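As structure tokens, one chain now follows by itself in the form predicted alone.
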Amino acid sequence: MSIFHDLRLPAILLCAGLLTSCSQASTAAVSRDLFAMDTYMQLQAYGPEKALDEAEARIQELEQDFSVTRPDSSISRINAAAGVPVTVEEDTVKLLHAALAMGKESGGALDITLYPLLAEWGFTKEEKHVPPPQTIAALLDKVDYAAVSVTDDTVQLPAGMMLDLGAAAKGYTGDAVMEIFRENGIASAVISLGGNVQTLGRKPDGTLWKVGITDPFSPSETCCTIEVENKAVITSGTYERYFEEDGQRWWHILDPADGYPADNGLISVTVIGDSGTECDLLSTALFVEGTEKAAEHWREREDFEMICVTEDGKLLVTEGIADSFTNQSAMPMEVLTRE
């Protein structure tokens, strides 16, 4: 059974195995591959080995806090409490505040109480199916992020509701890893947490990191690249986890408005910004919002950029990254402006 239910195929980091093409730098690269949060992770940095030890320990700690399947995790204890307040760790409180704020900001497009519906669709297990409409309607009655109460170190969830922080757990974890790297004096690093790419500084030779974005129409290929420094690059898309039934594709990003896979004109949304947590939350929220609302959402904020792929095969790129963006596909590109 999956621990985190927002599994993503990796964006492709175009630096030949992350950092190996930069090996002429005077400081040696250290790296670590691990499996956590139900996904493969790669950490590479120019600095002391102990930074990776600390980062790996921190990842395991956060997995223990955020897991929806481990019975002793913070989230599982909240879900099993049947409406009784539960005392949780500081990380859980911080991530819940961020997720609930995004729920409000997106008008409910991001809702962390969708877990029972995800489970009913089968996205938390191997056997997936389209639930009967009456089942979806009944479970929707238990979906409402606004019903989650967080006070100091206590969380209370109405009986019958369940939380799942899969839409932001890896983004929050990426931020935590980068904090450890900075505390250890590392100025150049890149990590991939199940496809959530985050960079620290530039490559040791002074050039920008180049991140490839998966082509949702052909997931084994990239459709474009983006050059970044000190940024998170996080994607949500229909190609990540899906199944087919009766000739139709059904994907795992559900719309809280009706309980069905979000189908609002977008098949892939990549968010680029300073915070992995925010980018992770935004990538899901914007996907659910759809083309027009996502563009409006971007115009209302000035702290992130995005790359959208529409269902009719167009690339929408926000103006803040147009100069660092390269289209490698045959899809026409449109630059979104704030005016």
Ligand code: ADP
Second form
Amino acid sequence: MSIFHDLRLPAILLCAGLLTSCSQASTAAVSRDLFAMDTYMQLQAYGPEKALDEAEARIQELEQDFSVTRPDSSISRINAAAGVPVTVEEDTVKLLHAALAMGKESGGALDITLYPLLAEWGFTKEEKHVPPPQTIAALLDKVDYAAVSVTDDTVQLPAGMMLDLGAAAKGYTGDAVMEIFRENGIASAVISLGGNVQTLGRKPDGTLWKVGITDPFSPSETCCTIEVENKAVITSGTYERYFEEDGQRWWHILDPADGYPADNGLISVTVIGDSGTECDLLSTALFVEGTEKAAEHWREREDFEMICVTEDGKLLVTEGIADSFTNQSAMPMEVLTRE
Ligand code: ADP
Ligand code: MG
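Requested next: the structure of the form predicted together with this ligand (the form predicted alone having been shown above).
Now the full complex is given, and it begins with the chain already shown.
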């Protein structure tokens, strides 16, 4: 949608520039741009064109499952079922299990039942507004991820509640694309799904992929870069989708604790790890948790790294990626350690 400020292309453009400089590639690069899941996507791989066709078809299939705005999607069927169990395909079941587990792990910071409130704020439409406090309070009563029940092939939601997988659909989709690339024998690829970057292997010349992280204070620029292989690099930030009212900025990631845009000290969180699904879920959860709790959450888990930008203009970088990190901004950088 045009009024959304979707300015996350620099991350992949940086990769694209590096890709074209790899002249000694044994396999030619193939690439594709598409628009799906309400965002721009770019796929680049060293392998057969057919892999891109399969990836594009898979993206469309998953959009059909996860879209909250398409009336015939799996999620919409669940939301319209008014308390009755709905049979769904495996992808929806898998992503729901992961999202509900993250709901628990984050103490409810990530809650996929926020949808009625997100809709009232207008984040699914062109018309956005700050709802009256009593409307927010009433809709918060309908938010509780623990009330969702999922079996091997059904999902049941209490009447009046609604699901939205916007916090993790792109990460899951990125994992699915990588799986298709691997099945096609591809050893080197990079994709950006609306700024969510996922890499397969290294660049064909054997060097690491360099991924730029958007500067949340100046979203047309990057504030830092990291070098990775086989990793997802996924960001949640205030600059992605927002509107302004009463001289204030209101963004699309809500804090389930009060129903207002999460404002706990962070303006951007980037998560680096093996699984796109987990990194996407974590980026949203950590953003809501805020500076202190996000650091604690990172210490509790051994399997991801993160880059946080605080609203007072600091970069917090976890020790596991400090060596592959380059600060391109004037912001001071602090390394978070396990102890
Ligand atoms: P983006 O999709 O912009 O890259 P995120 O992965 O952080 O960013 O997902 C944000 C989306 O997640 C929102 O557009 C909304 O659909 C949903 N959402 C917002 N707040 C929450 C929350 N606290 N828990 C779960 N989902 C949320
Ligand atoms: Mg996310």
